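First, one chain by itself: the form predicted on its own, in structure tokens.
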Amino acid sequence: MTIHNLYIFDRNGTLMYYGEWNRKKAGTMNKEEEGKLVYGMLFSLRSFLEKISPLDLKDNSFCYRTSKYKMNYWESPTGVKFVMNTDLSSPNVKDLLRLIYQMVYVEYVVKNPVCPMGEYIHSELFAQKLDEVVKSSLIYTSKTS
């Protein structure tokens, strides 16, 4: 099981954090422009799910199957979102994912006067927590391993 990338968008849509673990393929595009590519397509597909699903998203998760990698997403209660891409052996992350927010991000952002809300997020310290928790997380898989 691996965890390749996540990605932290705000209520808006502006990608406020970026973290890579056991990406294989290089992007081609900066992460700014990758970032509104992802969420272009997250919010095509949350608002395609919510008009085709015969059952109610209240959770606030789904998670994107390919047959190379699952995106998995899921938004706080303040319309934060994360999305975490994994190898396909990996199971759901929401749980993950929502320790992330109550961890790392309330922790480190909310509660952090320096941190301003809505910009991207250059703290050295969230950066190291989450790397921490996803790290120490039974999904995390090195590249060496």
Second form
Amino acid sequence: MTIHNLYIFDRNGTLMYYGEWNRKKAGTMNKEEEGKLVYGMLFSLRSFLEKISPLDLKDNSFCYRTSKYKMNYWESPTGVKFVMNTDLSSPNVKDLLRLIYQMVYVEYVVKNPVCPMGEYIHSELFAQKLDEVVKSSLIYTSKTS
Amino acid sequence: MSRQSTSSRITADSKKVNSELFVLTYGTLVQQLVKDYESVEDVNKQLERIGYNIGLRVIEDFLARTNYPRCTDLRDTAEKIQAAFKMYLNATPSLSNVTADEFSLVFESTPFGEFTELPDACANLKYCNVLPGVIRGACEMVQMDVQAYVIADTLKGDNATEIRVRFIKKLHDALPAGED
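Let's compare: the form predicted on its own is above, so bring in the form predicted together with its partner chain.
First the chain shown before, then all remaining chains and molecules of the complex.
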């Protein structure tokens, strides 16, 4: 199991953070454009799901998978969006995304008065704590494939 | 009671601060604002604005701690706000006059007001006006546009302090740039 990368968007779709761990193929465009592309796709996908879903989408999360990777999406009730690419065998990514929100985003961005909300997060402390949480998660550490 | 069931789910690992110190600090803040601004109306406005900015951030902390799902109706929202008051201020407002789009939070005495007496020059001061601001800011972050205001205040001789909250509309997520 492995974690490839993570995007965090605020409620207006601004890319707030991008982090990568095991991204084996570099993107062909810059971070900002890639962020917009990902957000645009997710936005459309979500409104599509809301319209088409036979069930109530209660927990604001979904994922899509290709034959190679899985993209997991989780949104906080305040509209902060966490998107993580993992490999296909990773379970419960939603819980990890929630944990990142609780333990890292709220603690080191929201409670940090010099961290403006709605802009890219440059805080090193945030990056460091995020890295710790990701690297200590089971999805990152266990080697099954 | 439903209130108890919601508040007991809150994890109680929060750091605490001495309430008297907190109340006095708040009083100093208000006093400084009264000195800095000429009219009491401006002070009320500033307090509301401070509260609004607090609300924008405190809601994230609240959600992270409580794990609450989205509210189903305004009564649900009111109960969660009640739980939040318990959690952050150890104050237990009661709910009254709950209708489909309005409700009141009633406090036995003005929060932060235990050592306060309003001088005649500040008769129009809404001493606890940060609280409506916090409610407005916090609700805005969860896609609810609300109006909140103090309608009764024990510092002005009323029997209880009452904050009225009115639901205006549901906000929607912004479209990504470049799409219309």
